[in-house]
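Just the one chain here, the form predicted alone, laid out as structure tokens.
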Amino acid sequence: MKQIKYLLLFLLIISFQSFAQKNNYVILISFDGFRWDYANRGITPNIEKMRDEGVSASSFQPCFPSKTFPNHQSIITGMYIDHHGIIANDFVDPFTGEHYRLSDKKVTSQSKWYRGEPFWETAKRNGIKTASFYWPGSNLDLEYRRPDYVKKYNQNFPYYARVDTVIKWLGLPYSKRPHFITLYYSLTDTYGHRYGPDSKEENFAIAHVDSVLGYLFSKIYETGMQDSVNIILVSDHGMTNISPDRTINIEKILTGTKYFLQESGPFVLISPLSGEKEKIYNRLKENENHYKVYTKENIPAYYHYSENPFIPEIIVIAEKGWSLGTSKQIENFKLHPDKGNHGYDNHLLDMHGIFFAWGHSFKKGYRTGTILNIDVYPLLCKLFGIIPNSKIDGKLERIQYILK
């Protein structure tokens, strides 16, 4: 009797897993930059018909550091930044002497560098198709490790024409047609960066992202497929002001000390050389101010950023809006001022982004608190209803409430 209820229970969970994967697309979208507060602003129509007719968090907290790269993912393999390696937009592997870099396009597409498992790594062995129009990492060099279907990344590519392609995807015949597929968009953290979050040519970014939105949907109603469609719309990390007038000198405070010194802006690494790290450590920490100096060994647990071998000795955060860099960083960033930044510390709301989720999957009119960036990835094998890799940060029971 026992046996025949295994095998009842047995075939009721293939039988979900079955109509869960057939019957459910889910498009991932990333809106680079997009800070928490933009969709308050009144020019977002789209995303407040998400609002209204799905579920909206308060914010979208990224892990340390909220820069691209690292956080988007975080977001598609549920892991911090520490796990899944790839610790910034720039860094050196100390054992090798290599160097990853967001530039270089070869260099992200090589698969070492990435130690998590993406969620369309996870689907595909569980045989459900995916495609991406762009997200960082989706471009790698081993085949099982990418989707199906993927486009290699050029910023200029029209905005409108990557909803088209999508809406191609899923007419392919069943068969060959995807069912996860993820979009990206960067024009808000460009502008972001260029002008500043409150400037005016934000505004216009954040319209004209929405707008891409709007036509995302009018497409699907015109598929037909809007009951069978779920839309998750994230950002990657928020935005905040800076100036050239808040800037902090780290080579003028280490003369005299030798160190390998990593990234600029809202956070340094620094390696020091043999025998120099308690003197590089204490000579910060006498003249710590509008930052904060930690060891790898002190940093606070809540960073999740101290169990990853390339992360260097010391790590240096400022204080929201101000800049840390060399003599010749400093001097580039007054010549070439940009008015916004991120890759703060990642509790700071203005580095929060935003989570709205629309579908037949999703709660109507729904809003809660604050969502980690690192549920997402369990969210998504839950509405396939597939078993997430073992080795994930992320917490289902943290985010399955805003579903049906």
Given for the second form:
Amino acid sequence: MKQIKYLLLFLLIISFQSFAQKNNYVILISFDGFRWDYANRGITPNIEKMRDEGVSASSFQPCFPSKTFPNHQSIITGMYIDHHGIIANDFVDPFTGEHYRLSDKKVTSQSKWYRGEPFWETAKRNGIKTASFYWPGSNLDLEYRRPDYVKKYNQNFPYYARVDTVIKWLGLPYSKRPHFITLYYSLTDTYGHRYGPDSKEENFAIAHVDSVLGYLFSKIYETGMQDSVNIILVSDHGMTNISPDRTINIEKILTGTKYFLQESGPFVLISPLSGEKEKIYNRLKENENHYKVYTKENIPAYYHYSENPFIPEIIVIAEKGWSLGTSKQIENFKLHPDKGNHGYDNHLLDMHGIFFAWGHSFKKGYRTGTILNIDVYPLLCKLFGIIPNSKIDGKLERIQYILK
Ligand code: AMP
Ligand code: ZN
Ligand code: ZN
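What about the form predicted in complex with adenosine monophosphate (AMP), after the form predicted alone?
Once more the chain from above appears, this time first in line as the rest of the complex follows.
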């Protein structure tokens, strides 16, 4: 008799769980380079709806370096950059000499670079279907490491049509329907670089991506799914003003030394040729002005940027608004100056992005402080009641209070 009671209780719990899964959809949206304060300019009525009816954070802290591919990986895996392995937008594997480049679709689809477990992989292991209308690092070459539905990246694909596809996915027969979907838009990043974070052009981009969010809301209400969909809106980093008057020529400082240099602008990574490390570090240290130089051993722990074997021996981080580079890079910058950039110290408020969460699982009108981007992955696992990959840096207890 007792056994039957337990069995009934067990079946009841299982059916509650599957009922919860059935009516539980999460759309994770990223607006690239959408700085924390863009949502306070009075030009984003749809984000304001999320703030009024859901959870809003004062800012969303990226990991160092505050760049696109590394941070989209941190959001989707819950790992610091030195743990998931996408240490920059462009970098070299020092053991094989192979290049990872965000502009090379073939390379960005090679699974071997990605050492973290993206949420869609965790979900797949748990029988949950997933889809992505773009996310850096989503279109991988191994079937089990990518979402069930995935799109090849095309920056110019129309913005509203991406939403139409998401709505179509949500209307698929139940057995085929994804429960977790990502969406991504680059415009605020592109315009932020080109015209600067305080320009009227950037305000146009902000208002435009907000209108796409409004379109998504209207479609969700039209389908009647508003009580089963959770929407999380984030960005990968912020943006700050830069100027050709604030440049530092690394090549000049390092005259007469031998090294391999990667990246430019907010930070550079230097691999000294053998025997040159001390000389190069000392030279950079003696000239330290509007930048900080670190070795992998002495970089402050708060950067979480020392453990990956691909990270070169010397890391140089510019002061906010300053740009580092070789003579050629600086010359190019002066010829075609961008107005904004990111990649600096991730604790600078200008590098922070946004976090908004709306839907049946979230508190209403709840405003909180800064949220760390590595905490989104454990939050996603909690929303679906699945066990996170054990190797993450994110912590559910730092974010769980935003749930009802
Ligand atoms: P960043 O240099 O960090 O500003 O990178 C932003 C750029 O990444 C934007 O211009 C996007 O078009 C590009 N991007 C975003 N997602 C992808 C993707 N999945 N594949 C290739 N490029 C991407
Ligand atoms: Zn970005
Ligand atoms: Zn950018």
